[in-house]
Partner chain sequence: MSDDPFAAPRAAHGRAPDVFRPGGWIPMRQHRQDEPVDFVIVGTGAGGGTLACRLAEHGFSVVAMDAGPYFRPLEDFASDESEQTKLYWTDDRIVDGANPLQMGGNNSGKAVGGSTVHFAMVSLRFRPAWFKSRSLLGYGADWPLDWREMWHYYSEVEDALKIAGPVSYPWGPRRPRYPYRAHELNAAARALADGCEALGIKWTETPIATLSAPRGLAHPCVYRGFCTSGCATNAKQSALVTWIPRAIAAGAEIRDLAMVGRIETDNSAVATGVHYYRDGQWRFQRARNVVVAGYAIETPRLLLNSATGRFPDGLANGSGLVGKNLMVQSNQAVWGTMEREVRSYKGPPSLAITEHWNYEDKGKDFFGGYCYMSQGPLPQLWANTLMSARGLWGARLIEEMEKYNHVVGLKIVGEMLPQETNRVTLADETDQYGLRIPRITYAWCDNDRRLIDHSLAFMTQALEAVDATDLWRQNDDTCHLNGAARMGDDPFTSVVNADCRSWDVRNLWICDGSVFPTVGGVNPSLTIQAIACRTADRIKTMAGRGEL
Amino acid sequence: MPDSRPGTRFPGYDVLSKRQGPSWNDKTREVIARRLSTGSEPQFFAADEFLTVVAAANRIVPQPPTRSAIPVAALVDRKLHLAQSDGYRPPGTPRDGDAWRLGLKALDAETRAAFDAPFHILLEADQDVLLQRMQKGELRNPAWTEMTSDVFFRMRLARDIVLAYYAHPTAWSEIGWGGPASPRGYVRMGYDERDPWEAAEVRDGDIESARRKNNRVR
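Chain shown above in sequence, structure on its own - the form predicted in complex with its partner chain:
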């Protein structure tokens, strides 16, 4: 098994090196180009809401300082701005954008009650405790109204953040996924079989061999 530090399994692998090749069709190029050019200013969230989303995203999907960060909060913001919703919710939970607004307001009420401070300036350990309690449905400030905190965590906050992170090519490279694959697709299907345009994982500690293969991915 390879090195367990994050980001070291697939040295040199970059899904984007296939961007101009036969694994991407025009529609995919267009969609990913738009995603990669997502600006950092929020369009859906208010400024103070956005600070909370950024802070929560840093805890849900922490990123290494050694590469440029995926703009997770901005990606969530864009989805809500375009009103792309999941289309289902329990009674008492508002539609997606309104659920976010309500949940952030409730989280703010919780942190002000407990720490007399907004979420984004808390210590990471304190943020984690709040998120854990939210996940378990233990946050019960009246500001939540009919929406329970665990539903908000599972169906909105953590879900939207996780989906945004794994919608980004940097995350695809990090997990060694082949990425977009039309029209070329794949040929070698069996155990331990790798097409030359797939990520190579470090085996038996041989980082250089994996890196060489990954540099040839087109």
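Target state, the form predicted on its own; input state, the form predicted in complex with its partner chain:
Here we give the lone chain, stripped of any partners or molecules.
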């Protein structure tokens, strides 16, 4: 659903309006349909692990209450369930699924040691402190074993959460991206030029002009 709030850069733009048009091919439609049908029940994470991932995703990519939320944790879960990986990992780092389980176990140990409670019920400020310390590599509970907390944050937690967020059409509409440029591609390649099937950004405060253009994007 497009975000038409005052201040949005691409008013009225909905990348899904291109779904049945010439901009996308059948493969793109198939991939997007799978993402949009992602269920809310975890298939890889245990229930308590999933609650932690949901809470962490809410702090790393907070979402506006004015639209349906992107199911970030569920998208990460599906990727792990299907064993889809980047194809590489730093030396000494477990495979993606194993790294996630180890990292969540270590985060839970850190949280219970500091607050005597699971991560997902902490105050947001306390969750942020733990995530910031993880990012800096300052969490050193023995549960981390040979994987340092900063590597888990950089290579799995933050990376997979941000990638999941920006893999969803709702995020594409927010940033004015049209999705894969196949088969239609782009014609106007010069600086600041725009094809009529691309999102229009607000210029000089003229929201309605951008909205009219975005309503015609197919």
